[in-house]
Each structure stands twice: as C-alpha cells, then as structure tokens.
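Just the one chain here, laid out as structure tokens, in the form predicted on its own.
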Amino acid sequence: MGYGDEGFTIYDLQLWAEGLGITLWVFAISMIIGITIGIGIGLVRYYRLPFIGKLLMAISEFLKNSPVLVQLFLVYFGLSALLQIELSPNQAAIITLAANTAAFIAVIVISSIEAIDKKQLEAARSFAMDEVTILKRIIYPQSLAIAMPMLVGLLINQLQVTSLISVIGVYDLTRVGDIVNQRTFEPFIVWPVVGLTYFILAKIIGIIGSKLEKRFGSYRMMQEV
C-alpha cells in the first residue's frame, strides 16, 4: 500500500471530534479570560488611573499591533524560558488569545462608553449619583448595546486566529486537518471540510450575536426615551 492509499477511516471522524473540541476550548476559555481583562483595562484606561493605565496603554498597543503568530511563539517559548516555567501547547495558545483578545476589548469598551451621551453622565452626577451606581445603570447597559456589533466581529476573528495555534503543536482542527491530508492526500476534501467546520462556527457567533444585538439596541432604546 503507498503513500495516500488507505483512504479515510473512521478513525479520522474521531480525531476531527477531537480537533473541533480542542478549537472550542481554547477559543471559548481564552474569550472568557481576554473579555474579562480586556474590560477591566477598558475601565482603567477609561478613568485615566496614574501609571498603570499607561502601562496597560503599552502593552495593548504592542498586542493590538503584532502578529498574533508572533505573539504565540514570544509566549510558548520566551515566557516559559524567562519565567522558568513549563507551558504546554494549550496554555500557550490560552494566554497568548487571550492576551490579543483583552487589548481589542479594551478598546471596544472605552469607544463604547465614549459614544453615550454626556449630558446623562452630568445629570446623574449632578443627582450625586456615585460613580458605580453610573456605571451599573447607565454606562454597562448603553455600552453593552453599542459594543455588540463589534464584539460579535472580534469574536468571529479570533475564532479563525485560533487556526495558527497548531504551530506550537496544538491538537486543534487545523492540525488534524493536516495530519489526515498528509495521510489520505486529499486536501481537497479535508480542507474544505476544515474551512466549513470554521465557517459554521463563525455563522453560529453571528446568528447568536445578531440576536444578543437586538435584545440590548432594544433595552437602549427604553433607556433614551
């Protein structure tokens, strides 16, 4: 039997599974992490605190502004030499899109809360609204409708980044589709396959997001009347 004969099994349907579960993982486990982050440099960056809002500044300008390839290699092999610690291929490409991801939400988070209207931040100050109660009530639900669309479109890219973590040796959709082409020699029906699996994903973030997008312009809307 030579090179590329043996066809595919169903051993291939299993390590695709597998493939799809590790991309799913590490996107919806780096989002999480980046998102959370992400809006906490937002606030930092957005209530001007001394220092560590410009070193924030910095280091998200570095990441919004830096090939994400390059960031993975600089995580998986530079943090885990200067730290003197062991990442795994996983752990490298959890922080390393999670790092990219909070950079780009920190600045969906200040653009946002910049669009609201100011004159409702005076009038609830001039109320002696505290600064967390405007917060809560005013800016979280008006920002939150304004930065969906955006959100939605950052979502959808870093799902089609997390092809480039197989670099570093993840098991992900994009490595399984290159160790079954290399085996069947049929790149094209695996990568079609792999480019739809990534866009369906991409459609399920959209559709679901279409949808958050409307339930909160809604909310936003009874706000301003």
The other form holds:
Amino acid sequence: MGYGDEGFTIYDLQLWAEGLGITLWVFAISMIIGITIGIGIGLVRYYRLPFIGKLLMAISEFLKNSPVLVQLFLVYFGLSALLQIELSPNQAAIITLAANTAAFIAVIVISSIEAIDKKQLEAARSFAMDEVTILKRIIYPQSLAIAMPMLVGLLINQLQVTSLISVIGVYDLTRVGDIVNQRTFEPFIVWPVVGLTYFILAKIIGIIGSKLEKRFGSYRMMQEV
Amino acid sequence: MADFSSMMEYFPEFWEGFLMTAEVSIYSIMGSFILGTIVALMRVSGQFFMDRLARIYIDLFRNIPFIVLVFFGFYGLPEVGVYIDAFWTGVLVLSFAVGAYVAETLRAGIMNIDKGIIEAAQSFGFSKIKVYRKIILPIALTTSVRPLGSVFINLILTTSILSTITLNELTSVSKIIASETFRPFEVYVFIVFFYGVLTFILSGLITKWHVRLNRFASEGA
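The form predicted together with the partner chain is what I want next, because the block you gave corresponds to the form predicted on its own; please supply it.
Now the complete complex, all chains and molecules, led by this one.
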C-alpha cells in the first residue's frame, strides 16, 4: 500500500523503543514529583494553614478545568516568554504533568484522610500522641489503603495524558508514531501498534495496582478487626 | 510582565474558535451519549457475547490515549476510502472514546436500580425496549447524571486535542494568535477563560437536568 514508502525497517523498532523509553521516563519523573507535591498540598489543606490552602485550591481548580494541552502550551511557550527563560520540551512536559498530577493527588489525599474515623484521632490525642506520630501511625496507613484504587486510576489516566507531550516536540511514543507514519504511510499499522503499547502499559499499571490494593487492603482489614 | 490589553482586538477570532469548540462538543456529547447508552445496555443485557463485546470496547477506548485514536481516525480512515473532514472525524472519535466512559457511568446507575421495579414493569407486559426507555434509563440517570456531567466536562477539555488534526477550534486559533502577537502567555491564559465559560455552562445545564430528573424523588433520597 502507500506510495514512495520503503516499508518498515529494523530502525523503526529502535525508534519505537526510544519513544517508549522517553514516555516511561517523563511519566515516572512527573508522577514522582507530582505525587510528592500533591501529598504536601493535601497535608497543608488538611492542617488548615491559612491563605496557602485557598491559593493552592484555586490553582488546582484552574488545572482541573482547563485542557492539559493548553497547559502544556502555557508552560512551554507562555511561561518561557513571560519569565524570559528557556525551557526544553521535556522540562515543560514534566512541569505540566507534575503540576496536574499534584492537583489531583491533593484531592485524593484530602478525601482519604477525611474518610478516617475521627474518633480514632481523638483517642490517639487523648493518649497524648503527638501529631507527627498520629500522622505516621494512624492517618498514613489507613488513608493509603483508601487512596490506593483512586491512585491507580489516576496513574492510568496520566499515562494517557503523557501522549500529549508529543505536540510540544517531545520524542515520546506518540511522536515516534507520527514520524514512522509520515515515512511509511501505514497508519493502519502504526497507530494500532502505538495504541496497543499504551494499552499494555496501562494494563501493567492496573495489575501492579490491584496487587498493592490487595496488600494494603488486607492490612486495613487487620486493623479493623 | 503580562499584558492582556492586546487580547481584546482578537476577540472575534477567539469567538470563532469558541463557537467551533462548542459545536464539536455538542455533537460529540450527543454521539457519546447515544453510543454509551447502547453499550451500557449491552453490558447489562445478560447475553454473554454482547457483554463481552461491550467490555472489549470499553477496555480499549479507556486505555488508549485519545490523540492516538484521533490520528488513527484522521490518517487511517482515508486509507480505507473513508474521507471525512477534521470536524466529523473529531466528532466520531470523541463519541467513541467518551462513549466508553458514558457506558460505565450509566451501567453503574442501572446496577443501582431496585430489581423489583424492573420486574413490576415487565409484569405489566411492557416491551423490553419500553422498559429500558421509560423505566430503566430515567431511573439510572437520576443517579448517573452528576458523574455523567464530569465525563462531558472532560469531553469539552479533550476537544483541544482536535487542534492537532487542523480543526480551527479554540486551541488552534490561540496557537495562531500567539504566533502573531508574540504574547503566548496572555493568549493561553485568555483561552482558559473560554474553556471555563463552556464548562460552567455545561455544569449549569447538568444541575438543571439533575433537578428535573429527581423531581419525583422524596426529600431524603
């Protein structure tokens, strides 16, 4: 099929592997940063630090109610123009994805902490446990069990969002698909292969996630008994 | 520093993009709702083959990035002799992708319905289609309408990806204006406002729909 194409070569496989590597790398880095900041925001909100909490929630609303693609443009073209700094596509991608993830993680953190029975906290305080110990021994293990399914869902979702970074010029899996497609004119092979790769990655996250859910879930059951 | 004063003179262009985004959203919301309803009914039909088919559809469309689906549709379909423009490719792919989420949301609503109600309707001799249309869907919607609302808000935000297949909607228009004015920061902040207007209107409509669907519900429910 196609015209002027030379079919697929072994080089395409190498490109695919490189794209996969960049997708995974950007995903991993931005998730680690996003989860860390998100937990921070969640805790700040939970302990009701004045002003900062409100500001962070406003930013988080902004991130959740605008397209990620526009956020990518805003960071890559907008922020660099406004602040007169140079950002590489990869840096812009990581900043945007991490900020986005942080906004969602913050909500997950707050809702899972609030799901914990308040009487346990009162009991712990009446035993004169300090706040750090309460956080470590009571809030953390239980909220993690509650948050786990939401976290897995978010990670699978954010994996798909990484495909957008191809638009600002990151050489990820989707960009590789675009390049190979333009050379071979075989969209009916290229895009299903790219799609299937994301599909398998999502499934792997799902499987790992449900294993973790079971582990933390059983821990939670033990606690309740 | 940021300077938004030059944005107002581009208002007509932004407005065109806004209308295009609104238009593609409206068609896709209808498309995904119809498709999602069919798939949700396949899921609860109790027929093994239908259920399996619906599951595969939902699994695929929820786990493959939208941009990959769009590229497949836009570059792939002409290869098999299907020539449709960017607008209808967008509507088609959005309907399929979001339909998967609609199906799962509706299914959850249907599973929540008291089985007795359905049995009662069947005992009145209603046809299967009538039971679905007059009883199951309206009741399922009373609980699913809010989650459906967030699915559709996501749909509106997803339309921005159609800028990659040359559709002149908000994001695409903004890219052009940003390159003309050299003020990318202001332009992109500005269009977030337009997306905000769209999602605000939609969530208003969803709230109205929710109230309407629940008009027979008792106070405590």
